[in-house]
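Given as structure tokens, the chain that follows is alone and in the form predicted alone.
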Amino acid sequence: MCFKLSGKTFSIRLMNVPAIATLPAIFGNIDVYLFDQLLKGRIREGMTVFDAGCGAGRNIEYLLKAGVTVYGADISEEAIASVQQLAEQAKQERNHQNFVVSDLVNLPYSDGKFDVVLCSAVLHFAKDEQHFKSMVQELWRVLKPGGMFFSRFSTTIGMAGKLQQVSGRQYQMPHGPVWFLADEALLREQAVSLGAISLEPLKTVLVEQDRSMTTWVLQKV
């Protein structure tokens, strides 16, 4: 980096700043948004996190690798083994009974273990309007008085005119499934009915003509 004082030029070298090119290495394909929460010191060393839904883990593997005690529940086996993989890569072969095999209505953990909740890509595959409830309940459940619930997911946020209702909520996506889809109106009623402080305003991204995906932020007092 150079700068010029007095008229004259400094060059300063930034070190242990990675390149570029080394960052998908270090963070992996971990969602921009989740991203934005770790810059935003939301996420931090020391904290427990749990990720509902957690896939094959992408977005955990940078968290494991940086030394975050990290929690994870998928209903697949095979996604769960993956992540299992992961925390031996980690060297956190000694986790590996953090991550289960386990619906999101039903946790095997007790009131308030986490300091963060994350569920990425999940609550649009609930069944109806009282299953998304009870999954954002039971995450809710799971969340230390103070903690962060992040959570992306597909709505009608911006969708109008371009689905095709099924019935209630679920909606036949214009790239193929089936979807439970939140409005604004079920998130601002569901935070409210939580008592939950909004971290962040919603914000939605449109993907093509696809879908909407929204990023819903709370804290829990």
Ligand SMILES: C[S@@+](CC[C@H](N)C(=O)[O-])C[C@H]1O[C@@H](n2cnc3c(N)ncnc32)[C@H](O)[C@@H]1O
Given for the second form:
Amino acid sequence: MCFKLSGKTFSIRLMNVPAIATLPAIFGNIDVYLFDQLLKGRIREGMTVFDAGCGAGRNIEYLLKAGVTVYGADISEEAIASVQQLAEQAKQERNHQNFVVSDLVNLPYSDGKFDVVLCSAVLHFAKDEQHFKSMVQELWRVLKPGGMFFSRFSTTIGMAGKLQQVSGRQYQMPHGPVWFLADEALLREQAVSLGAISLEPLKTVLVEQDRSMTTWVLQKV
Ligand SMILES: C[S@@+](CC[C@H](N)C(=O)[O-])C[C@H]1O[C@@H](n2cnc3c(N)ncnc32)[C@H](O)[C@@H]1O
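Return the structure block for the form predicted together with the ligand; the form predicted alone was the one displayed.
Below is the whole assembly, all chains and molecules, this chain first.
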């Protein structure tokens, strides 16, 4: 690989660079916005990471293989059984017992246990605004001061005129289910009430006129 610096051309050989074809085996189906946080160095070796609503574990597969200490909780027993299997396959014995069936509003962890809390594609399953706020509050409780809260979920942002409101913040989604959709004002109000620092601007992707997915990344002070 060549690069130019102050008009001079330098050539370097990259060592231990994984072949492009091996990337899916290494990173699996990790959310690309979470991958962005990895590239930014916000998830590092030695940290303790909690995946809230972990499902089958697509976002922690790489972290498990990389030897990071990972915990996860999900309301679904089936999801927890799958993620436990994933931890076993990754041969990270210390992670085997770290996955529990639990509702996010009441987690079995002490205050400030985690360096990083991930919550991907979960918060739009809130029953109502109080449930949404209770989940966010509980995830915040278990995050260490200085830690990162990474979440991604469906919102109303960029969807004006495209949504069918059922009641309050519940919307009939074009692909079928009724989801809880926060708006930008609610996210800003929550960030203020948590006393959080925004690590990123809100980033929203419009998915085929069906839904918008917003990435909300905060730091605990
Ligand atoms: C769409 S999946 C996302 C799974 C994973 N985070 C991912 O990004 O692939 C949503 C997950 O949230 C879980 N979930 C929904 N509401 C929950 C709650 N109140 N407490 C814990 N888990 C919940 C579901 O059981 C499901 O596994």
